[in-house]
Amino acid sequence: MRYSALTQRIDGDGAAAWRIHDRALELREQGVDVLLLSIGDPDFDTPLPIIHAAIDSLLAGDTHYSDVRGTRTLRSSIASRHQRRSGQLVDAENVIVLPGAQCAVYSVAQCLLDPGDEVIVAEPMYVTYEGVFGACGASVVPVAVHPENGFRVEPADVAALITAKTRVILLNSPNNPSGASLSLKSWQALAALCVRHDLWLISDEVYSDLLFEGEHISPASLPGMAERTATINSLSKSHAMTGWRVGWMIGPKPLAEHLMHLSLCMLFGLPDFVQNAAQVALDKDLPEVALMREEYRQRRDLVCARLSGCPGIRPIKPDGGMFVMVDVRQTGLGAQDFAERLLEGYGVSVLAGEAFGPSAAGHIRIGLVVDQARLADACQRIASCAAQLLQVRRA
């Protein structure tokens, strides 16, 4: 039977990246002791006040169709939160609530891009971006970065890639997988490029609450950027709510209206009981959120300290996020082969950097998604794997 061309455009290396994770789950089901560090799913429980809000809402009968844009109260809370943090003047009409940041990026792409358009995306890039833009028939133009520079984007490298076909720049700060963030000076230079060439900017800020070094900048707050920026965020990482699927887009009102029309024909809104829980997450000062953030920082520091100086490997300390990239090139294996050996021989599941683009080749991504004791154990196993490979090379 025949399938559409779309099925080919959403397949590829990004979809294949998860195979090692699937293999890790398979080994776990067989009783193998596997430390699962290959997916960015927090090991924390969603704070209880959020859960209780959802339960109360269910018991109150909030199980019917909801406003396709998101409830006005939730959109107002999102707008107020963003305005407090960025200084950008927005209100509920600039916001649309969608099932996760992933869906928000996909929806924005559908409303901005046509077949043949080009999207400049900084490497290393989140593995689903390729499929998201492929679904539109657009071409991804990657911006190479360098591990020696902490995987940070250089505006001059972006400028060199702009062509008559360029329609959108997508930047993710802090970045997944590298954890690299962008300074105000870099954002100002990138904003100038967007204004000069009349480009859209998709700013993926999912990890903005997990920035440990420097200050988070929302580029939509810079001069000339509000009318050309779609800001993406969610509660998945900051509030341990990955399974709740609550994300949003903040942008110019015409874009929000287009997203509403797309949601109308594709999603028809989030359940009210989920939105009421999200309302509590945004409006309450929950101590659990601050504790989770500090725990991620400590986990980052632990992994970098444990792996620093280990023969054959080099951790690259991220500015933020919930991952650490580790250079394994000195072991003599590519990252995919190293990751497979690490899983099968040492019971640690990580993703290979090649899945995120050529700039991350020779690196593995470690998820900070288990407690510090198990992370220390994982570091020991990773170091042992590298040491054994070096020994074989010298033999």
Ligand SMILES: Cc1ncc(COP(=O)(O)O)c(C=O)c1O
Given for the second form:
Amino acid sequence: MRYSALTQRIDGDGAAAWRIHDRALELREQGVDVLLLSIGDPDFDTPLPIIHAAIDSLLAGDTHYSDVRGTRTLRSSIASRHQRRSGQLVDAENVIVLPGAQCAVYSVAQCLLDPGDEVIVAEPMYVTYEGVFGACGASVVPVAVHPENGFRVEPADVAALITAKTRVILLNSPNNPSGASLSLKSWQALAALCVRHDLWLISDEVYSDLLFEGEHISPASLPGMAERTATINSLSKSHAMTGWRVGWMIGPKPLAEHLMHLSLCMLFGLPDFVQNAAQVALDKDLPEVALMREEYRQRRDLVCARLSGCPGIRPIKPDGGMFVMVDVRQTGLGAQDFAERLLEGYGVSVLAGEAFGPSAAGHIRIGLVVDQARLADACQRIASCAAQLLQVRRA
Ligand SMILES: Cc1ncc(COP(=O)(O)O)c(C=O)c1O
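One more: the block was the form predicted on its own; return the form predicted together with the ligand.
Up next: the whole complex, starting with the chain shown before.
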């Protein structure tokens, strides 16, 4: 049977990268002791008050159609939280609630892009962006970054790629996979580019609550940016709620309205019991959330401390997020080969940087998604793998 051209544009999901993860699951099923550091799913459970709120809401009969845009109270909470943190003046009408940041990025792309448009995205990049923009018939124009510069985006490199076809710049700070964040100075330069060339900015801020160095900046708060920025965030990472599918877009009111129409065609809103649970997540200052954040910071510090100085490898300390990139180039193996050897020989599953873009070639991505004892064990195995490769190389 025949399928639409769209089906071909959305099938590039970094499938090769996930081969390692799938193999790790297979090994685990066979009883092999595998440390699974290849995914970005928090190992914490959702804090109990959020779960109770969902149960109470279900028992209260909140099982009907909901407001397609998201409940007004939830949108108001999202707006005031954003305003408090960024200084940007917004209200519930600027917000639409969608099932996760993933859906929000997809929906915004559908409302901003036409076939032939170009989207500038810094790589290494989150693997689904290519398919998301491909679905619109738009093409991704990658901006290279450099490990020597902590994978930070240089505004001049972005400027050099702007053409008459450029419609959107997408930036993700802190970044998946690199954990790099953008400084105020960089954001100001990037904002000036958007204004000068009349571009949209999609700011994917899903790791903003997990920033450990410096202050998170929402570029929508910079002069001239409110009317051209779609700010995307979710509860997935900050509140260990990946499976609940709660995310949102904050942007100009006409964009929020277009997204509402799209949601009407496609989703019909989020379940009210999920939104009522999200309300608790946003309104209550839950100690569990602060504890998880602190735990991620400690895990990052532990991995960087344990791996620095180990022959053949070099961790690049991230500003934030849930991952640490490690340069394995000195071992003489490419990152995919190193990751395969690490899994088969040492039982640690990580992703190869190449999956996220050529700038991350020769690096592996370690997910901070197991406790500190297990991470310490993983670091030891990674160091042994590198040491053994160096020995072979020197022999
Ligand atoms: C950069 C980035 N954006 C978006 C998402 C999707 O998040 P959500 O679970 O909110 O859809 C992820 C998930 O890993 C991510 O890393």
